[in-house]
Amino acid sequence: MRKLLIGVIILTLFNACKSTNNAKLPILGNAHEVTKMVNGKSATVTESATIPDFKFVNQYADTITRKSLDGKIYVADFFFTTCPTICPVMHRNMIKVYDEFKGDDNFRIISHTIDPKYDTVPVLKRYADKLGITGNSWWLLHGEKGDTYKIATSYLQSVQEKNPNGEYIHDGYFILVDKQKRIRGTYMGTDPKEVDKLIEDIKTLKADPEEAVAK
C-alpha cells in the first residue's frame, strides 16, 4: 500500500510538472479582422494585436527598431532616472530578470524613458553603469516624446508628462511580448512575486513550440 501510494505522488507530480510545460500563456491586446488571401480566396481573419514599428537609441547610440527584436522574447517597460518612487524598485526587481537571462541572445529587455530632455543617451549610459547593466540584453531607450507617448499604449501602458505637481506619471508594469510581438502578460514591477511569476512565464514561452519556429 505505501509503495502504491508513492506510485501515485510520483506520478501527479510528474503530471503536474507536464501540465505546467505544456501551458500556453494568454494573449492580450484587442485583437482586429483583416482581410487577406487565404489558399487563393480572399477571407476575413481576426489577428492579435501586436507591437508596431519603432524607432529609438540606446544607452550605446545605437539604433533600435521592432526589427532589432525579431526572433526575441522580450520585455518592456517605462521610466524616468529621475524618479524618486517606483522606478528604483522597479529596476532593482528587474535585476532579477536580467540576470536570469542574460546569457540567452534570443531574450532582450527594454526600458523606454519617459523623460527624454533630461535622459539623455549619456544619462541613460550612466543609469545603465550604476545598475551593472552590460551587454545588448538590457537597452534603455530614448526617442522623440510623442513616439515614446504612443508606443505606450500600444503595451496597454498610461504615461503622463507631467501631472498637476509637475511630475512624471507612469504605470509600473513590466510586459512580456513574443517573438511575434504579440503581448502574453504583463506584471507588477514593484512586487515580487508578480516578478518571480514573469520569470516563469518568459520559461513556460520560452518553451512554447510556436515560439520556437518563429521569426
The other form holds:
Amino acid sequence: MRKLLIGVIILTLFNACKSTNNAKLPILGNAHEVTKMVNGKSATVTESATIPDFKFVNQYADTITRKSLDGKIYVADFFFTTCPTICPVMHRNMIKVYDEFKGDDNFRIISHTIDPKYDTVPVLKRYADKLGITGNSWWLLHGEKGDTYKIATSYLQSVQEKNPNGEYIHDGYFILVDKQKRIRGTYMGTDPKEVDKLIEDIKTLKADPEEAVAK
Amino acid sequence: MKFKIIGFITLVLIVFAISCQNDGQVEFNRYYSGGSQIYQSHCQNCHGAKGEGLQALIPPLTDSIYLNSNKTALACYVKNGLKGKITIHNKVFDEEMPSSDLSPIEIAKVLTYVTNSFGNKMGTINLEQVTADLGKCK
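Mind sharing the form predicted together with its partner chain? What's above is the form predicted alone.
Starting with the chain above, the whole complex follows.
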C-alpha cells in the first residue's frame, strides 16, 4: 500500500514536470481534410488552417508578403491611427510586447490599418515615429481595404465599414501566429493581463522544438 | 451652570466648524467620485489609467504647471477638443483631441478628478466656474 502511494506520488510529480516542460499551445482555426498523394496512394489527411498569401506595404513603403514572415513567429492586429476608442489602449499594451522581443529578428508585429484612405504610408510612418517604434520589429501595414478585410477573416477577426456614427467596428484582439502560419492564440489587446499571457505564450512557442526547426 | 453654557457654546462652535469644512469637502468628494467614472468612460482610453498618456501621441495629464496655468481654458479643451502644438513636461505634442458631448456639470466633475489625481492638487473646479469658462472659449 505504502509503495503504491509513493509510486503514485512519483508519477504525479513526473507528469507535472512533463507538462510544464513540454507545454504546447493549441492550434486554432478550422482544420480541413485534404486528399493527397502519399507514397503513390491517395490519402485523406487533416491540415490545420494557415494564413493565406497577401501583399501589403509597410510604413517604410516596403512590400510585405506572406514570405516576408517566413521563419518568424508574429503577432497581428487591426487598428487605425485616428481611432479614439480601443486602439490607444491596444498599442499602449502592444508596446510591452514590442519591448520584450524587439531584439529578436525571428519575431514580428504587424498592425493592419482598416482605414487605408486616411492612413497612408506617410501617416503610418509618422504614427510609428510618435509611438517610438524603430527598425523592422513592428510593421504598420497599408493595403486595399478589401484585401485587409479579407485577411482579417483568416485571423478569425471581423472588421466592418464605418457605422452610421462614422465609427469603425473592429475587434481588439492580438493574434499569435507560428512559423507555419498557424494561429496559436488570440488575446484581448485591451486587457493587460491577457497581453502578459501573450508574452508568456510567445516564449513558450519559441521554446517549442517544432518551431525551432521550422523555417 | 457657567461651565455648562461655555461647554454648550464650544460644542456649537465645533459642530459649526466641522459642518462648514464638510460642505466644501462634501462638494469636492461628490465632484471627484463622479469625475472618476466619467474619466474612465471618456478619457482613460487615450490618457491612460494613471494619466500617463501614450508616447508622443497623447500627452500625460501629470504636468501640474501646465494644468494650473491653463486652468480656465481646460473646460474649452474638453468641450471643443484641442489641436496644435502644446508643451507638456518639456515635450512638444502636435496632435488632436476630439471634441466631446459632455455637459458642463460632467466637465466640472471630470476636471476636478483630473486636476486632483496623478499627482495634481488644484481643488474643486465647480459648475459655476466651468460655465463661466465655457462662455469664454475661443
